[in-house]
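Okay, so here's just one chain, in structure tokens, the form predicted alone.
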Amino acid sequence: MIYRQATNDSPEVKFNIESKILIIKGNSYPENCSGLYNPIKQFIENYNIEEMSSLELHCHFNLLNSTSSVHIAQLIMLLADKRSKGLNCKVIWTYDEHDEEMLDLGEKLASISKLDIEFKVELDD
């Protein structure tokens, strides 16, 4: 299990080894994006496809700065690379109902990576 608690400017990150689900959820505009995302990228790079045949990534961001967007794009591309090597991967991109920018980003990432990203709308109350 990997777990990092959310703060005001950084998302919650958790990986459940049994379900093989990696969740990144919340705000992402930390001062040190590399410090937050490089360990996640390294985790995906080192992900053992033979032992762990699948990985599901859930992303849901409230706020995302441009540097975080670059790191998320790199994560998605790493998954696309792992898929080409045999990993069964799925990406679920959740965005708030009125957040067209977050939907656009997810669509761009799907286009660039050639991954079938599943889009989910979170309705405003």
Given for the second form:
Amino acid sequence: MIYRQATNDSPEVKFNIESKILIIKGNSYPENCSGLYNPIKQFIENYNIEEMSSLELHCHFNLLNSTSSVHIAQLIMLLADKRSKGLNCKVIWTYDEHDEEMLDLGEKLASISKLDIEFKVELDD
Amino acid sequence: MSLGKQYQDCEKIILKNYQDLRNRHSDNLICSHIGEFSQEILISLVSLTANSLLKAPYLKGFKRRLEYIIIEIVQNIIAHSDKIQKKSQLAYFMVVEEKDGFQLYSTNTILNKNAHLFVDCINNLIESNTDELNTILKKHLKLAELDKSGRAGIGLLSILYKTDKNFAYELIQIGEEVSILNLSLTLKKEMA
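I would like to compare: after the form predicted alone, may I see the structure of the form predicted together with its partner chain?
All chains and molecules follow, beginning with the one already shown.
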């Protein structure tokens, strides 16, 4: 199981075993990005395809440093690898209205991983 | 010149430049810090900037880009500013609001043996146009490589891409071993 509370510089991470949805949401610019993302990568690597059959990754970032973006690229590649081994997976990439750079990053990740990433815009209040 | 003397000279120059900049921008200063940099200082600088711009009529994406650049520059100082003789860090960072945009200043000491690597890297990036920077960025994401310390090493590349190369640097050699690295960036305003 995986859970991490959000802080000023790191996102909330949570997995719902019933819905099989893994959510990463918030800021991501910690000093130690590996400490944040390695357990998530481990979780995906160890994900039992036969038992679980599907996994949805929901990403919604506010502030993201460049090292975090590379860790996220690694996560997405891992998912693409799992898909090639039979996992039914889906990525939902939510970006805030006017945050074109977050949309741009999501599009780059879709392009390099060949995963179908669904984009959702969160409108301003 | 001894390393101790080079440290003292850096200290004098950095302190004087910081005070001159503060005096020049006393009316339009958004945030600044001099001395040791840490993740806690970074969080505080991001928060100060966000609060200063809370009611400002800029596009949300623009505010976020400014905060993003602050993060990359300060994490660059934390990771790459060389401490001289294991003494405290000699560095400062400042954000000021100008009529047409935001100006960001960053200064730190750097060992000459490391300065050449920085200069080679930055000159290669400056020579690339925005489309080429985009391609390099995408290539790094695809390779998804991290160094031994777990960093991606694409902070400067991202900064140049996001500021549309409104970036200047100056390397001032203080002695045989130490230089001062000054960076200045401009982010043009985008109104809502």
